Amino acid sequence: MLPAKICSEFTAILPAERFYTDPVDCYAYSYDNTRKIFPPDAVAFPLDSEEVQRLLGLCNKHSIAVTARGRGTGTAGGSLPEQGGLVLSLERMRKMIAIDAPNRVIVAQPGVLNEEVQRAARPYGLFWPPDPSSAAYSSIGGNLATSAGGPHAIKYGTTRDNVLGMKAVTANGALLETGCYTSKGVVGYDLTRLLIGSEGTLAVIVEATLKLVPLPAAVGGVTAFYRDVTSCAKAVSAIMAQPIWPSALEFLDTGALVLLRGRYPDMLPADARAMLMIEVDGSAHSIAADSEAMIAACGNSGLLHAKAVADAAALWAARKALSPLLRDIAPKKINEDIVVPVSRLADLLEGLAALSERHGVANVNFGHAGNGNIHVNLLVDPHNVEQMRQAEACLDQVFDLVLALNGTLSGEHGVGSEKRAFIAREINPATLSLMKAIKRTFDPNNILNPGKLFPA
């Protein structure tokens, strides 16, 4: 709990509608998608800069811990306030500054939604690409934290590639201007990429320029259906191999199809051991061509069968189905997001496939299988104590497989408290030497998100 005295210092910059101290206030932002929870001294929802300034000023004078937080969609639980001290609210910052279509930029604060930024550009025939699966709840700023993808981050890249400049607070309340409002631009370091994705650990983002791209005229679809995982795999780096690329390239296996069969009893063969969503998109008069190119390169020997689909908005409502169903049948489930390099992937899935088996530990991966970005999915009841010393020992072998093959442990959902004690295994002792010394420079007394990303 907060002295009072310090309490009245924050009540000075915001009013009391803006400021909770109230435990049962506050427990609504002492979780996020980990389930875990770590109740917080005080929330305060900022609507501008300046407020923002003032707040880190007080909390750096008084060394109080500082948890950054959007809506609290991430998986990875880096809006945790694990230090209690003040969780710093940016959902009240939602003006859209700046919407200019002829430079194809929006500039937003940190509390707009994705979805509304994509229902702002719409209209201008644009859209921002970074398309998260909680892009209807999760916020720009969020995005912004974690470097957000989506499925169609294998055309037009993540967040990181699709922010042209920013502002944002530092720890003793400097406010910082990154990068540029035009695609081109080289004047000093590229800050801009440095904080997207240092889920707030550098600094509180107040602002931001979004690079918007055109929609595409046409939009096309394809499912192919294989009779085993690695013949899928193997298909995927045929695709990605081709000079044309699909917009989106999802991939599934047996445990995903299982559950799409209890929703969707009539879209999947029978006899199918895993499934590519593809979409193509690009002119009308080229998605016929673009969607015979895929079905080509899907085959091989352990192909059922690939087919054009009229409806690809279904396509994507069924994917989009999955994570909610698996929180159905297991609410505790280990979820990590593991990327490896496109050709690697079968021998991901044939590892992750003996692995689920030794520590006897249901598995269900699907992803981003173009990017070679798999969500695996250990699924688990944590009253279970044999089962989750299984799994926990399980992860630990699915991560240095994951190292092994060339691959990163994290592409999307970002490292926060769920990741930090593997982290060492990817970066070497210089490299994080060298990050914690830019930490401490743009947060000299820790208190901006403190414990987060780095081992203990």
Second form
Number of protein chains: 2
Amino acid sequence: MLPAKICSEFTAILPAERFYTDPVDCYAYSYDNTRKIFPPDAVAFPLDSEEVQRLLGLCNKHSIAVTARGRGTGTAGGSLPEQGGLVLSLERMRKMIAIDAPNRVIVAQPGVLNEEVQRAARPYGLFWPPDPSSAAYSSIGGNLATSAGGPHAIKYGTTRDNVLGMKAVTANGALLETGCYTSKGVVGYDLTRLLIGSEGTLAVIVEATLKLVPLPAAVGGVTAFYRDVTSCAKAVSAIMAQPIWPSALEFLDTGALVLLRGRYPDMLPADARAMLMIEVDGSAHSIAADSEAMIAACGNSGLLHAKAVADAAALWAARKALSPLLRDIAPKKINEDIVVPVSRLADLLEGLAALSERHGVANVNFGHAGNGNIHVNLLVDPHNVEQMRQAEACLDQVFDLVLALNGTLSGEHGVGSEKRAFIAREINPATLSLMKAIKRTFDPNNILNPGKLFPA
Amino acid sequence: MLPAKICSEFTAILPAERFYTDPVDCYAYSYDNTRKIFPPDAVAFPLDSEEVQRLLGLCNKHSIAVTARGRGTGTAGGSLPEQGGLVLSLERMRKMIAIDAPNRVIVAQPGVLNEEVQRAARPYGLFWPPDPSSAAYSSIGGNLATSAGGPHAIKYGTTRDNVLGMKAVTANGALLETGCYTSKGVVGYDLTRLLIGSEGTLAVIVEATLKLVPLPAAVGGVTAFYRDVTSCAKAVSAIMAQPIWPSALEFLDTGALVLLRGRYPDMLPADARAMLMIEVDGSAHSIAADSEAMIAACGNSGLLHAKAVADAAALWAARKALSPLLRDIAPKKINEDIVVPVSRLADLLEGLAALSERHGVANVNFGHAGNGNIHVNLLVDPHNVEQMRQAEACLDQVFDLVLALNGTLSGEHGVGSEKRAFIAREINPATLSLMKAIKRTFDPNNILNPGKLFPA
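Form predicted together with another copy of the chain structure, per the form predicted alone context:
Below is the entire complex, every chain and molecule, led by the chain shown above.
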């Protein structure tokens, strides 16, 4: 609990209805999608950057830990107030500051939801590319803090590629203005990208200038079923080696198809053990030809059949049906987010099968195959101590496998608390040491999301 | 001159043919495209990252200034060894380490030329998007150091958007490994983008993992002529407000057309005072429809005529013809690289005309209008002291105009020495102070390109 004297300093900045200290009120700010719980001592709801500056100045003076929070949909623990202190909830900073279609820009406060940005852009034939599965309820502040991606990153990039500039407050309350308002700009260091994906450890984002791109005139694609996972992985590599760019390239493995069959017995061909959804977008003229090119590229001896699908709803039917089934098993899965070069997907999936077998832990794998970004889910019973031990040993070897294949431990979820024990396996000591020095430069008292990203 | 004892430490690392100290040998490394001359004390030509590490370790020990240099084609003074010391020429680090088409990646040493990357990628139907006008002879190390762009940045981004990771050596000789090999990755801070555009002030890039993208199957476009510059600028805004993305959108103003007419009297319509080249790319099916859409979007009361052009050579004829004419007048121009939001282009061009008139300094303006990135050229006689004084006063007001229009002082050239006096006009004190702190974190002895970017 914060001492009463310090609380009174907070309430000099914010009215009581925007500063919670009652543990019951604070409870909703103690967890995220990791389902771990760390109650904060207080929660503050600033409305503008000046309030954020004053709050951070106060926390810095008293060395109070500050965890910035969007909508708490992260899966890596980035928004968990592990050390207590203050949760700085940006959810009430919801002003859309500018919708500037001629310049393809939206300027918004961090609490604006991803879906609200899309709704504002759509009438102008524009959209903002980051499309995490939480897009309907996650905020752009959280999207920026994690460099959120999603299925269309393969063609349109992740958050990092679609932000022009921002305002952010450092630990001492100074207001940074990074980047620019234009689609080009090279004046000074690129602090915009340094802050994107820094998970609230360097500064608190209080405004973002988002780069919009044109909505495609038409969307279509291809579904393809394979008799084995390896053939499917090889098809991904073949698709990505030819010169038409899919707008999404999603993969479902045998385990994912088993889940689907359990609920929808007739949805899938009986002998399919892996599936691709290959989306193409562009002009109405190009969709048919591009779909044909995808059908040609995805063919190999393991292909059962591939067919063009005229609309996005049909294309995504299986993937959408999978989501609620995954939520059903959520308490019983360890959900990872690894990436390998697409040419190594077959090696990854074969290695995962071997590790699954060795440790007696079933898994379900699916995801953004065009980026090599696979959501690996280990299915476990959390109450089975031995199985959990096996799952952890398995995960440890999954990470080694990924790095041996020249991959990375996280494609879009981030490090947070969940993966910090492994960061030194991926990042060499000199680079990690420099990252920590940058952290100290921004936040000498270590108040911003302390303990995250780096192992103690 | 370096003391003999220190020179012997260098020659313990490199053979004599890769370490120059004779002023005659060093002279070619004393200038860049600014045409300013600062002779270095020595030039070193490392072949691999280990040599760079040893060289930087030595320079750091003796506090010797180090200016990393690609091919010296920069226009902002970034590669000028203003304080003498060592020029670290990366031009002999020319290994193409991997051409990995299935993963759409090329890994290369910094001395590989941009054009060599394109040649290696082309047989696979791929290219690397950064396309500065120096692409035939500039190196990727220099492209990264400046975040080089070019006409196709409007659709494909600049260098920043097309690099996955890199190896770089810090001032103390430590080897950083940033980013990853995959098209997605969010583990740790984004040091890749922090180093891109940092103009050799933070670390020396010794390897880059470049992201390739598919070559378009077809290219076409539209040329459009206007009776006045304002109508032309308004057309740019209209083109960028509709949902088809040009792959290039280049602008030539009245002064540029005058230059062209001087050499090619019949090339242009007599009454044209501004011109657009609107390139579209995509599938063969989409080019005609997209060109029609561009013709519709670029029409307004000031349009003289617009016509679809079937091939890229015809589309770019006027722009290509302009380049040598600009080189002819190069010693007599001050060349800027400012950016404004596309909706403010008309305001910019009207403001430039007023400033030109007020100061009696003619100008020629052209460039990447789709990004709002205009090359402003003030035509001067360097021997006319009063005119040079007027030109400087004019430039000062051009920068104020650009910032008042929510623009930036440089879209692709960088700050270097040429624009450092103005950086504090664009970047606020808190942000600038943090940038300087980051510089100290990477380079505590201030040996890496000292004095660049920031005013003393």
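Numbering follows the first chain given and starts at 1. All values derive from a computational prediction rather than experimental measurement. If you superpose the two forms and keep the largest set of C-alpha atoms that fall within 1.5 Å, you have the rigid core.
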property	result
Cα displacement of Ala101 between these two forms reaching 2 Å, rigid core superposed	no
Core-aligned C-alpha movement of Ile244 between these two forms, 2 Å or more	no
Per-residue C-alpha change between these two forms, Ala321, threshold 2 Å, rigid core fit	yes
